[in-house]
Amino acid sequence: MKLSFQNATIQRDGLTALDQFTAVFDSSNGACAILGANGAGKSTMLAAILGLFPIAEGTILLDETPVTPQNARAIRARVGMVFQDADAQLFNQSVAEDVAFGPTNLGLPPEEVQARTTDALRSMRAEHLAQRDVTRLSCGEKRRVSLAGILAMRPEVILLDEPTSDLDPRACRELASLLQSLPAFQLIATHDLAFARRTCPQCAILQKGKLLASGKASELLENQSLLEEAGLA
């Protein structure tokens, strides 16, 4: 499965966010870290993938598959979300509520739904919360539960942005865990070297909405010049 973005100009809230950006992100490479400073674009990147931005020049493809609106609804089944923001992804009452939400609105069947549903919170290590309120969790849970609402969709491609922000470094750390455990490719758009050096094999380093470079992980994270030019370090 590739992404390729082919000279993409995406504007948000009146200005430039992504120009004329080019880049191809290969599953067969490995999960991949988006890094950049803030306004770099990353979470515009992720977005636009889904379509929640208008392109105003170029092309994105998922393989063959431009995002377009008329192609929405076959691009987001399959590629899910996680946004940095756990409380607005989250908003039934009980956490099993929320993770059969997204089965339920394909149409499954109730005991397909209840599998996909159980077999998500599992691979989260979250069953134990099947119940619990979802204004009652923590920060890290409230992150597993909303990965779990996406894995209950069987996407191919998982989108996470800023995952790691307000947890801790344990919750970190479980969180980089669960994650390389995921068949779906990851592009994670992250502030936290650390993480990124921990779950990705890949990275890309964004700069005022273009490609400053990509590449092996292991290669441009120990690259002190690159991380101080675009803002990193």
Second form
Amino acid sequence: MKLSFQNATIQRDGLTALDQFTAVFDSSNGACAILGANGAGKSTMLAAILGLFPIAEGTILLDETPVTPQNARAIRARVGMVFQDADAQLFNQSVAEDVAFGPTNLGLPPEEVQARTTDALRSMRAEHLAQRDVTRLSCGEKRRVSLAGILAMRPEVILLDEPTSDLDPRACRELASLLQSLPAFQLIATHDLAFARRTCPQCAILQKGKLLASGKASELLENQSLLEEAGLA
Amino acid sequence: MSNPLDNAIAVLRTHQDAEHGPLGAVSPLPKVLVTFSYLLLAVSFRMHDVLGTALFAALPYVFGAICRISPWFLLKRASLALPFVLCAGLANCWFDRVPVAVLPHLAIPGGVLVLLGLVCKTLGTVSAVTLLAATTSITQISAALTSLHVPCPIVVQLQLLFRYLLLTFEEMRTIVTAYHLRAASSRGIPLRHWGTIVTRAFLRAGNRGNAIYFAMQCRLFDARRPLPKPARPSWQESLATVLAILALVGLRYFLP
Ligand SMILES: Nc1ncnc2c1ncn2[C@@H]1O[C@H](COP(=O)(O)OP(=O)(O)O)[C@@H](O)[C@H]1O
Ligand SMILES: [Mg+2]
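May I ask for the structure of the form predicted in complex with the partner chain now, the form predicted alone having been displayed?
Time for the whole complex; same chain goes first.
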């Protein structure tokens, strides 16, 4: 499975958020961290894969399928996104209802939806939260539940936007080990270098909407001058 | 539960905050049907028929108590609607002072009777809706409405409105709290600031609403596609629904 950006340019409110961005993410290399300072374009890049912004120039391909409004549904069935703001993602009343939302929209029969919901919650160690109110969970719980909502759709690719931004160190470690147990290909936007080291064999560094560097995390994350240039150290 | 903002949030969160009891496990369609029947019958009482109205208004509380939903909880919610009714009813007391015979030796001014009737109807209908809301989530109610062939766009609007209102009120509460923290000495918020606060709350809620809609689309939500129908009620549930509606009609027309 391959995700490729070819000279993709995306404007947001007149500003160029992605600027002739070119990169290839290959699932066979393992999870990839998307690193960059604030405003580098990480969130825009992830959201663009799901067709949330019009692509002004260039193309984005999921294998052979270009990201276009016509293909949006097919792509969103294969790619799931865990938003940075968990409150924007969790909107049903109970946790179980929220996790069931995606599979229900996939048109699956109720028994299958139920089975997937239970499964996803179990794999996120959140079965005990099933009947809880989504607005009254801790940040760590919210993160695991929103991830469960995506897992229940069984996507091939999972995009995570700053998954650790509101987690304490222990919740970060737990999330890292949960992510490593998942079969789906992951792209993780973050500026948490320790988390990136823990979860991703690959990494890509963005700067001002362009790709600054990409390759093995073990090499790039040790390159102090590169990190400094990217505003990460 | 002192200020109107907290009240509004509490009402929208009825389902989360309430004990669900055995009614929580009943499928949504029977509950929606019985509640609608109750509402229609409750408002159909004549203006001056206070006794019948009062007895009928007690039904949700009795039924709630049987199903382990505290009558106090229902009463507290229902009484939130009372100020509006009292305003209208009290004004009417002044206009309508012609005595009406209630019992052989008791005559009460028409306006007072109407007021009592209104209060009973309010306490009855609001508690019935609260009972439904306490035991049925908005998702389930939407599903029930879909199976009653309510058009999908209307149901989706209802769901989104519900979420949007909750967000708006919560944003407003955050802004008000932040205001009080920085203005510890002043007690109320001056009228001239309310315009800004409300506008800000709507803008922020709008932004969050957008983010939520984005996230919903990413999970393949499509407002144009029909919503999934809920599982069909079992035959026991169907039978109980028919009996409950018949019982309501019976009580409506054979109560004193
Ligand atoms: N909601 C928004 N509306 C308009 N422009 C935005 C919005 N969010 C971000 N941008 C712009 O898009 C660019 C990339 O932002 P973003 O993708 O959020 O970066 P990152 O996630 O790396 O912090 C920034 O220059 C920022 O100013
Ligand atoms: Mg971001």
